[in-house]
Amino acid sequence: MIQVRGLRKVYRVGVEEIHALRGVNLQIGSNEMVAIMGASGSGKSTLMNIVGCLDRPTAGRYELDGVEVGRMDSEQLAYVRNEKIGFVFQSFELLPRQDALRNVELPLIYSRSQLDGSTRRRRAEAALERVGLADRMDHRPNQLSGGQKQRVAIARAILNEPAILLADEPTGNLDSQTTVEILGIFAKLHAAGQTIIIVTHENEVAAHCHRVVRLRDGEILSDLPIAQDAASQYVAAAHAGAAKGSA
């Protein structure tokens, strides 16, 4: 599904280049759950962005579904990012004004596909009802907790049924229990078929995913299975231990 060779992004910060992305190479299949981590500065979120068509590479090829994305221009890519990629942020980037069926509608709102007010209304309500929002449709962001606006925010990302899910420490600013009911919503949605790519700097978070992908400096350091990723192995057997200890 996505495919990545000798990405390289370089920032020019006047007469100085700071070189963000070194030869980056990727694969990732249809219905993986990958962790992307590193330290700050590490290049994960660079590498988030241009996979999100969000960014364009400096040098190197990306290609989503076999189709080249650096041929693609400004409208084809909005096409892409709104149809193709479902995004969760850290911030859950919800309108303030706006309640929690309008805030899911919008990607519609905005599709070529031109639905009327009813089917997206219907449509917004199914995404609700998978998150575990159902009871919550006409609350405003400020009437909801963070767990609860970052199962709006996945509702949204979801809602045209996205070949991939980009997740941008999507657990940053929520409390450890709530952390682990939206990582069981992704799980949910994995199960489900859904390719999801969440980028953390969290072993805890990572643990939950079947990939690990780390960067350093620009460039991939390791790209593990979680049963060999020694740090997201570490934290498994941990919780492991403490369920059993509870149990």
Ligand SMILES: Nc1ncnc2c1ncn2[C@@H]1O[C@H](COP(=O)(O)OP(=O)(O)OP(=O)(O)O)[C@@H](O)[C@H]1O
Given for the second form:
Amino acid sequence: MIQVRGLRKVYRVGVEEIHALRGVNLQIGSNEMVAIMGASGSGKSTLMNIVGCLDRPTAGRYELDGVEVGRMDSEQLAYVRNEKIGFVFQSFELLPRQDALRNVELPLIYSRSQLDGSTRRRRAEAALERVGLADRMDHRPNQLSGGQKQRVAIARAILNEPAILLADEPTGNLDSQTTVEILGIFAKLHAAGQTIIIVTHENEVAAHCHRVVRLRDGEILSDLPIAQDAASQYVAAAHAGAAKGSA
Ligand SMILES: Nc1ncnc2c1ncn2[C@@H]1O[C@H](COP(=O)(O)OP(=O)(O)OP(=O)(O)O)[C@@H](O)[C@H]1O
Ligand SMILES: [Mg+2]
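Any chance you could show the form predicted together with the ligand after that form predicted alone?
Then the entire complex follows, led off by the chain already shown.
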């Protein structure tokens, strides 16, 4: 579904060139659940932005469902982004003056789908129900907890039934209890067939994914099934520690 070959991204700031991605090869299939990890500045968000069609690579190929994305113009990119990709960010990115329902519904207003108002509302309500927020639809963001805000953002991201759900540190602003709740929602979506890519610093989050891609200085350091990645060993150790502590 996602096929990336020799992907490079160079940012120019004044006379300086920053090589954010230095030849990344990556293939992600339908219904995978992948964690992208790596130190700050290793290129995780840069990679996500390119995969999400928010940005274009400097060099290399990116094919999404067999279509070369690198050659698309801005309008085609915007179309692919709308139709195929859902985004979730650390900072939720909700509109403060609009209630949850309206926040979820808004992308449909701007999409080409031309749905009428009541159909849009029904779809937004269904998405909020999927993330367990049926009882908070008329709350504005400042009337919601962090976890509830992130649920609204997830509902908004899945509204168009995107082929890929991209989440950049979705639990970065959440406590561990709420993190577990949000991971539960991702697990549910994955079980329903969703392809999910999560950027995270937390081993605990990566341990809920099935594959872990680690970046270092713009290159892939490792790409392993979770059972072979350090994240699973970390979680196993944490569980063993907890069991010891309660004994
Ligand atoms: N718009 C930009 N202009 C110039 N340099 C940038 C830009 N965006 C990112 N960079 C640089 O590219 C490199 C990779 O940045 P990126 O945001 O992808 O890292 P990251 O792995 O997501 O880090 P973090 O964990 O802190 O979010 C960094 O050195 C960063 O300073
Ligand atoms: Mg980042």
